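Here you get one chain, nothing else, as structure tokens; it is the form predicted on its own.
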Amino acid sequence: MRVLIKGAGVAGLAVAHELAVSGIKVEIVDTASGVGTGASGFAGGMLAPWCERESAPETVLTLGRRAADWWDAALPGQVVRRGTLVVAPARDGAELRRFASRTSGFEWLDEAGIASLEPALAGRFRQALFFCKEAYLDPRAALTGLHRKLLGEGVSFRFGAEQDEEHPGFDRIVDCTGHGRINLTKDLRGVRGEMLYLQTPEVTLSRPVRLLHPRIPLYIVPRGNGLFMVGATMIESADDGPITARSLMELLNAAYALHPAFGEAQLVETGTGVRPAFPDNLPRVFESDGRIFVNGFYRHGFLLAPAMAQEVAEHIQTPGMSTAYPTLKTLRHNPREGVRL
């Protein structure tokens, strides 16, 4: 069997990995010049299903809790399992309590507990939530590593392909082109996410830290060598232009609120990505005109791509499976939630 995958973002690479390890011959095509050039390259890389449950359905927790193990198996050594710390300024203590009421899998920390985990934040926050089971990775390193691994497994890549190019000679085609399907797939919309990278030797963090704020929740993810990814806005727009002045100021102000030393940090990069989303902000797998489509990851690409990829691989390898693709088997008890065709 030969399978063509359109799109070399996190979804396409994850699907290719699941098929390749099953012995299926895979080719990936993308209009971009290489991996990591789309929204996947601007992701936070947080494998944080318990935190995401605060604003997402139970589906995200059900499927996302397997993500860290999948990435660890696919790319040994790249997953960092140190949990997630969630803090809020004293004036926003209600935000922290609200977050706690909508999540699980955490413990409350006092000032001493915060200082023990993150000495750089000592004395800055009175309380925090610690989600010890969560993890993170560097998305760009993960995409590069998965690309390299797939090449070693015989997967072929062709970058710079034409958008509407025909692809004869394949048994199945899987479309993972993300925001490229906006205006082509019903109900798919774009959600603009803006981020930046700050570099400073004055702050040391060992894990992702989320700062709750009524206007713009912030996360800061350490990348090593004093580099921090700061994100991210969620704007209902498919505009992929440069970061706006307002968003830049809000992200910088939030970083400064977490630690004043970020006020002296070097701004080394800004970026914008358009994240495709369906009305329920859950990804979907569906079949149309003989092609399988995987789309709508919203802000959960690295978290949910493994589960979606496993379902696509099972669908392709199971003879006679209905093209009216079922809800994910883990969610069949609740057909109103989940990934469906």
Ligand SMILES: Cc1cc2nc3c(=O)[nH]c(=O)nc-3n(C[C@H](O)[C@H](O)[C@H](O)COP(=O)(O)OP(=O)(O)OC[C@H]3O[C@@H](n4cnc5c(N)ncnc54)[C@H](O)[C@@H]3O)c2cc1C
Second form
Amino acid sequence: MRVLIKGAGVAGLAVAHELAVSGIKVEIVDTASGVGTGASGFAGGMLAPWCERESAPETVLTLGRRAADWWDAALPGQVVRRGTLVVAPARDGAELRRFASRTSGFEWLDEAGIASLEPALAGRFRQALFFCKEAYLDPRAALTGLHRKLLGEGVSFRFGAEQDEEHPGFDRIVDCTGHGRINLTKDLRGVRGEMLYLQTPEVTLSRPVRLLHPRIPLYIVPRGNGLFMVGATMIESADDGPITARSLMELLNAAYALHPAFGEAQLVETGTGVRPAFPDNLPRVFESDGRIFVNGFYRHGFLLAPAMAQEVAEHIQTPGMSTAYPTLKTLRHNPREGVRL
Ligand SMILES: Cc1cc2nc3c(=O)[nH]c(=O)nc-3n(C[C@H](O)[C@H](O)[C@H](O)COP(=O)(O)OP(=O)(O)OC[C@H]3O[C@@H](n4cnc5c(N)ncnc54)[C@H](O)[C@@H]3O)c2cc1C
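The form predicted together with the named molecule is what I need now, so please give it after the form predicted on its own.
In what comes next, the whole complex appears, and the chain from above leads the way.
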């Protein structure tokens, strides 16, 4: 069997991996010049289903809790399992309690607990939530790592493809083109996410830290060597243009509130990704016109691509077989929430 995958973002690469390990011949085409130019290259890489449960349905936790193991198996050594720390300025203690009331899998930390986990934050916050089971990875390293691994598994890549080109000679086509499907797939919308990279030797963090704020919730993910990814805005728009002055100011203000040394950091990169999302903000796998579509990863591409990729591989190898993921099966068969094009 020969399968063509359109899109070399995290969705396309994860599907390719699942198919390749099952012995299926795969080719990936992408209109861009390489991997990671879409939303995937701007992600935080947090595998944080317990924290995400604050604003996401239970499905995200059910499917996402296996993601770290999948990434570990696919790319040994890239997943960092040190949990997530969630803090709030003293005046926003209510935000921390609200976050706690909507999540599970955490413990409360006091000042001493915070200092022992993250010495750089000693004395800066009175309380925190620690989600010890969460993990993260560097998305750019993961995308290039998966690209390299897939090449070794015999998957062929063609970059710089035409937008609408025909693909004869394949048994199945899987469309993983993310926000490229906005205006083509019914109900798919874009959620703009702006982020930046700061570099400073003055701050050391060992894990992602989320700073709660009623207006500008922020997270900082350490990338090593004094580099930090700071994200991210959530704006209902499919505009992937450069970061706005306002978003830049808000992200920098929030980073400064987390630690004043970020005020002296070098701003080494800004970027914008468009998260593809359906109205329920859950990803979907569905067929239309003989093609399989995998889309709508919203904030959860790295978290949920493994589960969706496994579903696609299962579907391709055993068409008509019921999925191993009851929640998605329910979604697919629920006429109110079901798949529409
Ligand atoms: C700032 C930010 C932070 C995020 N943080 C996290 C996080 O911490 N954890 C997490 O799990 N998720 C996170 N996300 C979400 C995650 O990045 C997305 O859900 C994910 O990248 C979507 O992946 P995708 O493969 O569907 O789309 P994309 O990564 O956009 O890939 C789509 C690919 O399709 C290609 N393409 C488009 N049209 C065509 C065509 N016609 N033919 C061929 N190829 C085409 C594009 O060039 C692109 O390479 C974040 C997103 C943003 C923006």
